[in-house]
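To begin, one chain is listed below as structure tokens, in the form predicted alone.
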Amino acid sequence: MLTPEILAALRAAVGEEWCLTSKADLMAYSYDATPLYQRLPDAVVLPRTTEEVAAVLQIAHAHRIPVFTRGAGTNLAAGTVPAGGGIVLSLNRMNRILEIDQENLTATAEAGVITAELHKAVEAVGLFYPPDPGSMTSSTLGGNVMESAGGLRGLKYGVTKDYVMGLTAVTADGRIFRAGGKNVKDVAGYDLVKLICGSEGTLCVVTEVILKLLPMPEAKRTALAVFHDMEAAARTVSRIIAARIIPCTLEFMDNGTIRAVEDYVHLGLPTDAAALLLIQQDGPASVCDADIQRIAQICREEGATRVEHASDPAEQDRLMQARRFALSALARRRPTTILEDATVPRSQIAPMVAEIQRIAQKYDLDICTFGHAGDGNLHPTCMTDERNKEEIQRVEQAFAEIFAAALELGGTITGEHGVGEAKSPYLEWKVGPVGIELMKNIKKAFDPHGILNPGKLFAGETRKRVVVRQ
């Protein structure tokens, strides 16, 4: 509970109307997009400038108050849920695109800018910002940086951290600092920019970012391949990459996801297919044409029953919508939808898909799978009901086994959603005890009193490793 004196100081820092304490306001900031996690903060503050962020952190540091920074709250690992009490620091008012530098091919923007708004702004001048997380119409750049978010174009273009050249941030005790900049080359000291990207709000508060832009690709070509054998679709992914073709998008949907999407948005998808691959290539038109033709040939050689080519931009959008609607379509089936992102090397896609199916059957659960197959980043998604405690227990057991299976195949517990609170008991499975110790020491150097996003990344107790037996 915050004292009247502390609340008065916060109101003085950000303005009376931007320090919220009503029950309704606290409830609105008590959760993010992760099911099963919700706790009330003591106050919500919405600063407008980096200096106001610094003032809030100085107050929090002086009184050892936990601070939970957030943007749109689209996090899927409970990374922005307050751990109980403390201050939610919402950066949504810091939503200005400050500069699009066409000479240096950079954009400078505040942390609260919606990702899709940046896309529109840079594309209007013929430039391209590749990261396109599924939540891009509502997620913010600051949240993308904190999670190093990926997206459908990650296979060819990488993730958010590959595009952050510089940033402005505030330390836990309220000091403002800058790291990186517009220099293409800069090896002055430790690379703080890369360290902070993906740190999930545990090291500092990022308020501005300088992002790398690319020229807009000349052309796009899109295709859809239909399979009646899910493992054949998974094998095809590995073969496309082995053929040294890197599409900008290579997405996978299983039968359950196909039927859910078709039932929701009626795109004319083949509901009897075991799996679909959605493929998009961009670049010079002649290269796109050659790559898509070769990919179509590989799909047929691996057993695709049909390969469709989009004839115009409207048809391309229709096909890509099928993937973008996957999560919202599945979420209609039951009250609670739990989306995970176990990731494996691309060569292990087929065995990972088979493992997810086996585990779903073992625990008698409705788990559909879609995802960024070209990255090996799959999204096994369980439709359940959090009111059914017995079923939720089976869901937790199943996902623990899915994480263990991914690690045994050389993968990881998360490819793009982050660890947050939800997957913190599994982090040591991936990085080991020495890795945990090093990460905790880094955290202590940035935030000695542990006020920034406590309860995230590091669990009080690591879960016992599941042994997968087929």
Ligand SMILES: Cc1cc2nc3c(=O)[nH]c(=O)nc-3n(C[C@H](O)[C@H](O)[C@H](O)COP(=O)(O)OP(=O)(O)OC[C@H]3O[C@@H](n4cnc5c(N)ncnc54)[C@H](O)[C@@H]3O)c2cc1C
Second form
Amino acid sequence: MLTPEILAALRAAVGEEWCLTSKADLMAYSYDATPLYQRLPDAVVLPRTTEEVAAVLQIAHAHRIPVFTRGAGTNLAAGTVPAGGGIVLSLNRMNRILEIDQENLTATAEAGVITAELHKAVEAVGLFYPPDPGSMTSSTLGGNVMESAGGLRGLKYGVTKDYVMGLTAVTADGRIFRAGGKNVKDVAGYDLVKLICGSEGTLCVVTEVILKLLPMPEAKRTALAVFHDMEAAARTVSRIIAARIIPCTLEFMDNGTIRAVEDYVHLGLPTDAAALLLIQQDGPASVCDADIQRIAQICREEGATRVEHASDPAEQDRLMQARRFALSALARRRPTTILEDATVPRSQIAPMVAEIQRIAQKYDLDICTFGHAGDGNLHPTCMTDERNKEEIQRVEQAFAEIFAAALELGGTITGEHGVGEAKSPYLEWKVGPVGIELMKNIKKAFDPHGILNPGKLFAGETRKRVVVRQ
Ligand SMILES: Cc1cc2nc3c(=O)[nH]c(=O)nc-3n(C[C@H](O)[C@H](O)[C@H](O)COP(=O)(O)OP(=O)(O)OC[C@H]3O[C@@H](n4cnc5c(N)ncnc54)[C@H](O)[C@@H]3O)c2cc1C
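How about the form predicted together with this ligand, since we already have the form predicted alone?
Next comes the full complex, this chain leading.
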């Protein structure tokens, strides 16, 4: 509980109306997009400036109050769920785009800017910001930076951390600092910008970011290929890359996902197909045309039973809808949808999908898989019901086995959604005890009293490794 004096200090820091303590407000900030996690904070504060963020952190630090920084709360790892009490620090009011610098090709924006708003602003002047997480109409730049969010264009263009050139941030004890800047080259000391990217709110609070922009690609072409054999679809992914073509998007859907999408939006998808690949290329029109023709040829050579391609924007949009509706289509099936992101080297996609199917059968669960095939970043998605405790136990066991299977195939427990609280028991499986110790030492250097996002990244106890094959 926060004392009346602490609450008064917080109100003085951000303004009376921006320090919320009503039951309804606390409920609204007690959960995020992750099913099964919810705890109330003691207060929610919504600062407007970096200086106000610093003032809030000085108060929290002096009284050792946990602070849970929050953008839009769309993360899928319980990264913003309070530990039971403490302050939720919402950056939503810091939502100004400060500059689009057309000489240096950078954008400077506050951390609470919605990702899609930045896209609109830079596209209006013919520039391009590639990171496009599926949540971009709600997610914030601060949340993207802290999760190093990816998206459909990750294969060719990389993820958020590849675009963060500089940032303004506040330390746990309330000191403001800047790292990086607009310099294309800068090797002055440790790369704090890269260290902070993906740190999930555990090291500092980011208030402003400087992002790299690119010229807008001239054209786009899209293809959709249907396979009756999962292996063939996976082989096609490898062959496209081996042919020295890096499409901007190379997405995959399994049979369960295809059926759910068709049932929902009736796009004419073949519900008996084992897998579907959605491929998009961008760049100069002549290069796009040549690449998409060659990709279509590879798909056919590998046994695709149907290849559609489109250059007209409306027709391209229709093809892309199949992938865009995947999650909403699956989410209609049961009350609770758990979306994971076990990731493997792209050569291991077929064995990984087979493992996911085997594990789903073993635990008698409804798990479908779609994802960024070009990155090996799969999204096994379980449709379940959180009210059924016995089923939820099976879901947890199944996902533990899925993470173990991904690691056995040389992959990772999360490609883009982060560790947060939900996957903290598995982090040591990936980084080992030495990795955990080094990470904890970094955390201590930034936040010696552990007030920033306590309970995230590092679990009290690591899960025992499960035996994957029997
Ligand atoms: C439908 C759906 C689709 C999605 N698609 C994708 C996808 O394609 N790719 C992908 O990578 N992810 C995806 N996600 C996950 C999520 O949207 C991303 O991780 C996104 O970057 C989170 O942004 P946010 O503003 O909601 O951050 P939040 O959820 O509010 O916070 C995320 C983490 O960052 C910290 N944080 C937030 N802002 C700050 C700040 N300013 N300073 C310090 N710490 C901060 C929080 O404490 C938390 O640990 C999806 C989620 C949903 C629900």
